[in-house]
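The form predicted alone is given below as one chain in structure tokens.
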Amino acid sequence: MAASKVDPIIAEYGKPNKKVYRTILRAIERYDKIAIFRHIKPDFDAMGTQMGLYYWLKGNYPNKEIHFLGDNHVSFTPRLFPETENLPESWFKENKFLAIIVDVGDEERIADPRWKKAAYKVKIDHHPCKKEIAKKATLCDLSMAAAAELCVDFLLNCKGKVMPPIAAENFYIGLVGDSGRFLYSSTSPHSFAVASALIATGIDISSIYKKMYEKDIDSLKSLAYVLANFKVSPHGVAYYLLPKEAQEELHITPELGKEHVNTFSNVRGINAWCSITEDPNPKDYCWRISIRSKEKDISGIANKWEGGGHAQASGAKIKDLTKLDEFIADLDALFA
């Protein structure tokens, strides 16, 4: 499996990042033990980037010990991704290891706190953050459609290395997932150049899409519930609520509450759309909100409501439904 020629768009983008690319690559080559971390409640990009990097490292450094950590996903594992490893505490105490943290802005969002025990830390991400996790080796670009896109750019600029097809498949899932199948405004010529490089490894994108978006009967029933219960604000904000009782009736978990949020993406007169799902976890009881938008930047609204994210895809939360009208009014005002 020979290293392929780098696309001119990818090569050009990588020029300003050469210093941090060298820093990260040196760290990878310096440590024999590497653990890859990502954010809690993972999505396609978090798990795709994590597993893509895992397989890339295994393919290019077969003698290194590589691990991936974090919570499993209620639907993606083991259907799309292998179940997360459960490393004993002794591994972190006895081993001088490198932590690579992907698709995470701030440290409170990292799924496993043991990243703090690493001898050296690297971060690859596309989110704004309050405080850097890895000051010496941070690769962050808010313009990237996905963390997978940025990570692949770095890897393709590593001379003499190869992109194993299994790594490419996982990275492609991450890129497709966070770009909304290349529909969000964050999609750029660079996004397509990265996609092209991944496809060139021989991956079957038809099979990938089938695995990513395959549904079951319970999913159809939850979609029927959404369509029967959604509301639309005066200026085109569509939203639906999934209280605990509805989740139990539909046999879904809070993590699947946002599964149908993009049902409203191509409806004339709807400018933004949200899923609002009750999370009855006693440690952090709240209603979790996934927000999407056609054109306007909704990240400011998300930040106001204890969340954050990207211009057209963000998350937020409210403590209880007494705040729902105020939240919807804030979002509705963007389109007044």
Contents of the next structure:
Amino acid sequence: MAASKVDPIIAEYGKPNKKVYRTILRAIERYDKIAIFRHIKPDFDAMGTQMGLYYWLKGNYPNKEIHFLGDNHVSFTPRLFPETENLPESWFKENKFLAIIVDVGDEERIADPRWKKAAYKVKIDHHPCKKEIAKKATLCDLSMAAAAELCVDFLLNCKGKVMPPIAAENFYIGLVGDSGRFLYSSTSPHSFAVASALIATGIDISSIYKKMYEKDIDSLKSLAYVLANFKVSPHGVAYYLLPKEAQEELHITPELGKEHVNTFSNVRGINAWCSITEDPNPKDYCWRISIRSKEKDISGIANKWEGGGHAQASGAKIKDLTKLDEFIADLDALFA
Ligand code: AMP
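Form predicted in complex with ligand AMP structure, per the form predicted alone context:
Let us now look at the entire complex, which starts with that chain.
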């Protein structure tokens, strides 16, 4: 499909920070070599924003050298996104490049440490962060449902540029992923305006949903395990554990096990829900927790438990199961 022009219709909904937009656009124009980074354990938004920006840059600056970095996803690559490029160490030494870091707050969560070698750094994100890594060129808006939503707002405000449909498709995946298919309370008129601008490029959203949410039979078996083994705390925190042995038996990884977390999203009496998966290769924290919440802000609890994230979707970690009851009690107390 040919690239098509989209009017920057969304400026009236958002509050675009025009000064930062100009700074970032100038940085993009200045560098011939650009590498795009995202967070570890990528999700739809991290990969969709990264690849959307990659295709946008390729479409608008065909003479620039653009790369994308970070670990692959267990089921999204290569089904939904291309496998990550294997750039040699020498590339980073020899080239003056621009690093664009998307969908990640703190530096320890950036999937490839070589962003540090960049001559200039830009960040586009919607997470709270403890220490800023791109002081002069950070575009961060916590009110955005997805990093993709913010990135598209910026790109549609770049005059004279086009939004190639392949870029729109990737951004749409990011937006749908992090807004929970427009169900989370972070979804706003601005989110729909961005969705509308992306759909206007001619993308086929039904084929996108099919690619995003298609399941295989093994995943039904692991769902059956989750449904047979979940527990609910006194004030409505549902959670399930996936120990290593269960993952082996079900032929799943922790990432695949986590994908069942939203099974509990629309159940009366359940206020928050978690997947708690054992990491087969732990450094020190053995259990990774994905926390989701219907209404209350769970990010404070995630912060307390070595994690962070958003009001309705956060991540945390515990070293071993002796801490499980304490963690669940903390979360449960939010709803008492
Ligand atoms: P997850 O449950 O891993 O899908 O994460 C949900 C959200 O919380 C995502 O936006 C993550 O980027 C964020 N998140 C997960 N783990 C952490 C962490 N350890 N520190 C900060 N943010 C996190």
